[in-house]
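The form predicted alone is given below as one chain in structure tokens.
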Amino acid sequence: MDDSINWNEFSEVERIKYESNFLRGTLLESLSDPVTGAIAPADTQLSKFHGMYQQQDRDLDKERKRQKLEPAYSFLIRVRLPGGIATPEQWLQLDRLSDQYANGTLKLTTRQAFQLHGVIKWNLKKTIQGINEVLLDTIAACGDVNRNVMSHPNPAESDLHREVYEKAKAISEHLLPSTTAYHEIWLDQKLIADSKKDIEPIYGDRYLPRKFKIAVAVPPYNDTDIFSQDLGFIAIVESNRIVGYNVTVGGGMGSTFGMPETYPRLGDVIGFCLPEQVVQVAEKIVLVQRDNGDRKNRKRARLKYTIDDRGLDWFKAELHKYLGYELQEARPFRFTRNGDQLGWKQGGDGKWSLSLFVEGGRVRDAGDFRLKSALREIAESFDGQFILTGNQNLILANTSAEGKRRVNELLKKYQVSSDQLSGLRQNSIACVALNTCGLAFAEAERYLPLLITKIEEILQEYDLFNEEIIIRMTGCPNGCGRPYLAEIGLIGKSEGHYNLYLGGNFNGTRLNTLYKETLTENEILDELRPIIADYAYNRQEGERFGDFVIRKAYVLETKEGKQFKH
């Protein structure tokens, strides 16, 4: 420990993090302990870096604390994938990890990666092996670093598909941490006994101040929810080339009950950069952010904050001198809309990608809905690629007419289809939330299939079934499910109970606003019905629901963060 620091005036996870040994820790100790299916209070801040979380089974705790059990903890395991691209082979491989190791599922993030759910401590290092023997790995997937790197990811949409694919990637490797304690700790490679030889050149002995998150997007497509990262590159196109990326700064999610000071925020556009210039403008505003986000108070640690407590233009004079030159006005860009359109589309190449919707992300076989067993058997023979999109959906992309035929004849046999999916569940978004987030105050993943039900009798009822508008639910204020950005937000106050917001648009670039506090189902379905019935006899030719709200003044526009109540 370094004397000359007082830890007393920082985030106790500050300590941890210099006293890790870079990210090492007592991990190999927690993994080897028998006696409990949890790690040390330490590491589970540590293990964030390896790409897990350490979780419990909040269904069970009554029973197993009567019966004075240890709570049944169990590690969701994140994995990296840069731009949301894994092959066939990929696919298998990770099925196959979910029904050995994990609770049978796989869930497919917002952040175009893949979770694996339930597995417990004695299967930790099995299963991030297996990830490891098909070029796919956790690092970085959590923790105080730059996370997943997200891309536009439908070649069906733009021949520039691959372009900003790479162009995360790079990104992407670029900003890893440095530490071999990974390949150490879980891939049985060589332990190195002195730390000074591990270096962190981009992050420092005590990483960044709190989470990354970087996206790159093509207008006019915001499938990435651009103005929700951190920072973010959008593209831009002349003459069907990419000239460049406008750059965004200080967007964000996160935000805490009670604590007005904490609020969602979208990003600003600060310039434009040549597509040459984007990993090194990514790590000098990544620097920007480690030498001055806030390390005291992690709740307010976020880029967001660093730049509106200290200016915009702080900010940019800061980034600049760490460039050593300005970034130029920023070019015109119009984005249309967030969600990803569904079915089959062929590229300009001839190849059919299809878009399929999966509810919550959440890939498994339920009753005659199976899932799960359709896309392990298309992975068998399939000739294209599995692209996880921003919006919890998946592409069966890039493959032949005689892959398209194969495809359809394996979700008809396997009873999978988004035929008669209405527009509000084809724009629906939920974080897991109960039964194992610790954070959650209600469910999520597990209601917003059934309320959704719900609210689609009343859009029958006025014929708006077909009509897509944006609906997320998160089980508590941080902002997983990106839920500020929707048309219609419900987030998690207490078990059965949500608040209500209304008012975000259909392109991702407005943040929504409080409607009602603290509803119950019957409550929110109560206060829906008459917007709705409203909106069906009132609204103007193409106007979206979040615009209408707006309009017809149900709530005020959120015009910057700072704005925001919950």
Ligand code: SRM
Given for the second form:
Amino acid sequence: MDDSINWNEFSEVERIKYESNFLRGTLLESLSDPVTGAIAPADTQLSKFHGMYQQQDRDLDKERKRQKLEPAYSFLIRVRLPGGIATPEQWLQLDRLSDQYANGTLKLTTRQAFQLHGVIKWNLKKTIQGINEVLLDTIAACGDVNRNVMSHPNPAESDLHREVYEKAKAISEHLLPSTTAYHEIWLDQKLIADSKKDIEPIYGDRYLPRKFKIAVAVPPYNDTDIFSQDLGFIAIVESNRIVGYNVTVGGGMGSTFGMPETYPRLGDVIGFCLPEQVVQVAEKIVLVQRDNGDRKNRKRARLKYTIDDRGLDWFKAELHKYLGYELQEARPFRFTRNGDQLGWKQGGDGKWSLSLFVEGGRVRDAGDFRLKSALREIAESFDGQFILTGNQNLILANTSAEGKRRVNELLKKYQVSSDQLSGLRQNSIACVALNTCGLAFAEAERYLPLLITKIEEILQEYDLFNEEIIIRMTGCPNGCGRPYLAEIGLIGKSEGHYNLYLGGNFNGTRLNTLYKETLTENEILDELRPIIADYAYNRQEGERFGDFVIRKAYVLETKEGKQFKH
Ligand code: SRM
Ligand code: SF4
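Can you switch from the form predicted alone and show the form predicted together with siroheme (SRM) instead?
Starting with the chain above, the whole complex follows.
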């Protein structure tokens, strides 16, 4: 260990990473400590790199405190799934694990990954081993490393799906940490020789200053919200062939109330690279951030701030140094929408894919609506894949005509239907928030469906029930549901109170703008009603809600992240 490092110049997490012996820390001791359901504080930082977060059931906090008990600790486990593709066998295994060790639900995340919630410390290892049995892992699903790599999910909407998926997978594999700590701790695989020392050729001994996120998109679909990513690759298609990718850098959603130096930011397009250069470009951009990102202030440690602090020209010059060549000039592209188009579609190869709405990404049985049971029975005989989208939905992909018939039959049997969904609900995202997220100020996943029902009444009145409008809610400004890109964004301020943001656009290329602060439900509805009425009567042909509110000056357009106000 290097005693010459002045740790005052770094955040506490930097020291924890450095002293962890490549992410081991005291995790083994923590796991075997019978006295508490928690792990040691430093280990809570390290466990993230292994794909798990320590949480507590916030619904039970008061009662546990009253009874002088420690909080009801449990863990969320996030499964890495580049491009969101799982086999039916993998789905069935996660379904089983969710019942056996977690809270009985599966969460499909905004980055095409699975989450299990409510796993107690003593079941962590068994759950990870169960995940491993179906050739999945949770490595680097969280932590200061590259996270789950997203890609355009729908095979029926693009013949190039397989190719971008392979690209996403290759980036993900290349940027995995190489420490053997995960295999040692969770899978009981010992190091080959005790003397063997881990090295992290890409990350080094302190990993990245902060999380890092990458996605691939295929225009005209911006279903991975490419401009919200630290690094994005936009496929450039000519004569139905991917000739290369435009590269975007410096996107990010996270921000903190009361800290104007933190803000959401859209990525900049900085050039074009050939398909065979993608993995190298990704690596070098990660290295520029590794070497230049802020390691003292974690609130400003993302690539977006490195770029804003030093300038885009500096970043490009630095990247070119690391690469040894310059990116080519960016090529033209056009996005027409973000989000998912629900329903059945037939791909070029004749196979069928169903994009199925999963409210808040939560797969569970609720009364007569038995989504979890339906998907379990479908998986038992499905001949295609289960693909998670970046909008918390699920595609039952690449099935035959007979498979399609059976899926329809089973969805009917378990009363799962998307027929009556409003255009607003179809385009909704809510982050997890309460009861598990320790950072939530207000509800999101448990509340947005109810609020939407009330907004739908207004939309019905003005004959806008089927109008597609993007609405996203998060329980805090960290932005896990990418709310700053929504046409209607709601961000939790305190229990029952939300900031209302308007003016994002339908293709995910514009940030929204704060309209009103700290609103209750009635206030939200009162604010939205006249705007919706105005939209119904005065919109121009084909004009989207987000564009309308800007044309009518309900809000001014946010032109860049630095301008953004909470
Ligand atoms: Fe997130 C932290 C859930 C996507 C920005 N996010 C968290 C934690 C782990 C809370 C914590 O640190 O204690 C949440 C766990 C809640 C729970 O109980 O499950 C959490 N984030 C989620 C998920 C599950 C939301 C969902 O409903 O789907 C998403 C998991 C994605 C995945 O599979 O990897 C999720 N988080 C995002 C996104 C969207 C994206 O990546 O496309 C963002 C905004 C994009 C970005 O990173 O800028 C996002 N999460 C954050 C931040 C703010 C980071 C920042 O730069 O400031 C935090 C807080 C932090 O890191 O300190 C955070
Ligand atoms: Fe939690 Fe905030 Fe992320 Fe929602 S946006 S999951 S409340 S950190």
